[in-house]
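Presented as structure tokens, the chain that follows is alone, the form predicted alone.
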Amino acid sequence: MADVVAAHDVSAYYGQTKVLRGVTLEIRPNEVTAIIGPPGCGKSTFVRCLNRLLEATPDARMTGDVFLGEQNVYDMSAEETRRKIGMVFHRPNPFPTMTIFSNVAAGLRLQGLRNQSGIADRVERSLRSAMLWDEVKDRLQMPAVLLSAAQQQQLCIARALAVDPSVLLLDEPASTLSPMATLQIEELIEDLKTHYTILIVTHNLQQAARVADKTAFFLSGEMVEYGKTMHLFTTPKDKRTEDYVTGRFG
């Protein structure tokens, strides 16, 4: 079941350098929320605060609170947080020595699931949710690295879905893909939002306009503006947002 993700006054630091400045943002279930902004504005750092990946970076720290539903994720274990708030990175990263099946099953086995039929059912369900099942159902024991780039990214999404998250974080998931493959990923995102809370980081303004219900604009570590995507792109409230979406900088 999808949950609200709410960040309250989140700031982040790399050493003494402050890279996020008091961001407060609520990400609603069954919607796609996009974060846009120029390189270095704090988009990816913010996403890593939500599922506690930031703390895996040496000399990085966060202040503020992140809630998943009613629960503060920093009162949960990091492992539980990352199970409930799944992450897909900009470059497809299937486990290179594993088959398609084993890639999707990896998280289930780490959780201690040993029932083989149960694992097989979850793998199939996840691959179907990622719109990949029909393409790979007869090749499940093939090395995952032999898939196309788009299929590898769909596989990574299936791997995240297999452990039953309520939230899916997508950090520029189509940035290395062809236009046709990008369209496939966008269609998948539209389908997945009926079941999940989705946050996508993208440098592609057209992509944000196509897939996002709401959009947040980040600049220099600050969230400048947040609202319905159509309004943010056509009638922004802040001059900095207008300058960015019309291509005056960035």
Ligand SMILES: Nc1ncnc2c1ncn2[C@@H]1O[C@H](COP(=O)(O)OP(=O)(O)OP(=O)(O)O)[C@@H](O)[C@H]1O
The other form holds:
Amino acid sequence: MADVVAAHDVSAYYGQTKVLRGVTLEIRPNEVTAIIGPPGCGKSTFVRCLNRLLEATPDARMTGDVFLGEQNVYDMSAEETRRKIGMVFHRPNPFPTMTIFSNVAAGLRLQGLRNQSGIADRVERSLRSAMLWDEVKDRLQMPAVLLSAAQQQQLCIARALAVDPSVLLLDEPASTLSPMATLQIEELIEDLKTHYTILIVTHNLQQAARVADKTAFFLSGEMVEYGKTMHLFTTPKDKRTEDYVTGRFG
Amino acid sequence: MKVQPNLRRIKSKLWLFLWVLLGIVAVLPVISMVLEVVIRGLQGLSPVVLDQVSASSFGGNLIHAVAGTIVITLWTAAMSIPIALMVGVYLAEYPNYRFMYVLRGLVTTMADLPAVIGGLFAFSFITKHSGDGAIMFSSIALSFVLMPRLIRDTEQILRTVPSVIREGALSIGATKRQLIFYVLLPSCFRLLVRQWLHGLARVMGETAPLIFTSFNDQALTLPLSTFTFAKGATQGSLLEAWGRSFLLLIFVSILLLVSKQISRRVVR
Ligand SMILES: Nc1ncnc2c1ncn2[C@@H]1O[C@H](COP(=O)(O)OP(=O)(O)OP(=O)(O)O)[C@@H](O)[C@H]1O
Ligand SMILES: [Mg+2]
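Form predicted in complex with this ligand, following the form predicted alone:
Below, the chain from earlier opens the complete complex, with every other chain and molecule after it.
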């Protein structure tokens, strides 16, 4: 079941530097929400607050609250939060020493699952959801790093899906991919939103316009504007949003 | 207009000549050294010479030195590798504590100290200067030489794993410990093993640290008995020295060859 992810007054610091200034944002299930904004405005930092990955960075910390459905993520363990709120990164990052199969199975094995047929089942389902199954079903024992960049990124999506998250965070998932592969990932996102809550960070305004139902515009660590993608792009309320979406800066 | 291309060609020829010359200058000593060790070593290992010398033996017999080298190397490995691995991982993955700075500084300093100091340090642990224990204390001495180097290299190797891989593991719910054992160590495994073998090959040939810990067993290891025989400076004993260094060369080469073989990828 997909859940709402709600950030309440989230701020983040690297050492003494405050890079996120009290962001409050609710990400609805079964929609795609995009975050746009110029480089360094805190998009990745915000995303890492949601799944508590930020606390793995030395010297980084956050304040504020994040809720997954009714539950405060700080009432769960960091590991549980990260399983429930899956993440895909700007660069495909399959585990280099593992096969395709082991990459997808990794999360399950780390949880201590031993039931082989159960794992195989889950791997197949995840690869199907990531629209990769047909391409790799005959070579599951191949090193994952031999896949193309786009396939590696799909594999990373499958790897995230395997531990049964309800939310998927995508931090510029297509930024290193070709235009064709980018379209493929976008189609995949369209498809996934029927089952998951999806947040995508993107530099690419067209991409946001294509895939996102809602869009949030970040600037210098603040969320300037949030609304239906249509409205944000055509009738922005804030001058800064207008400047950004019309390409006047950033 | 016509002169210039010619000039350039001559110039590049000249450079080429210079590089080749420098290459030869660099390689020649190595080749001649290896040749010398092999030729004289084979002579030194011939049964006639061996018989002669062990009759008048003052440098101990060959088997003793070979066994000593192997056993001490194994002990050194057993002591240094696990500890170096643990400390190296600790330094690389838990960088947040002030204690780490001290530890890292200490390790880097120790790694660059002359090997003889490692021996002296191990020597300071010895309370009873008789009987056996030469093997044990020599292994400890070599560990003092090897361990800091391994720690430093382990930390550096682990740092080569890109942060996006670490985050990938954490993002599917890995704990820090799982990240280390399930993802980081396996992906560094080849490099780590290579580093171990190189380190062992290195300390296997050390003589200086053993001066203090051999308890006057002058043939405790191959390099030590090489040293002893070379000091003897008679015709026969010099040949013995060559024989031993030849064997040492073989052992070191085996370790280095194995470490080359490990270059192939391991995939689970
Ligand atoms: N590990 C870190 N240590 C210190 N400062 C950091 C760290 N990571 C990011 N920052 C700083 O925090 C700010 C926000 O970074 P963040 O990566 O969240 O931006 P972003 O919007 O994702 O940028 P981009 O579009 O380039 O990915 C930037 O000024 C960046 O320099
Ligand atoms: Mg970013």
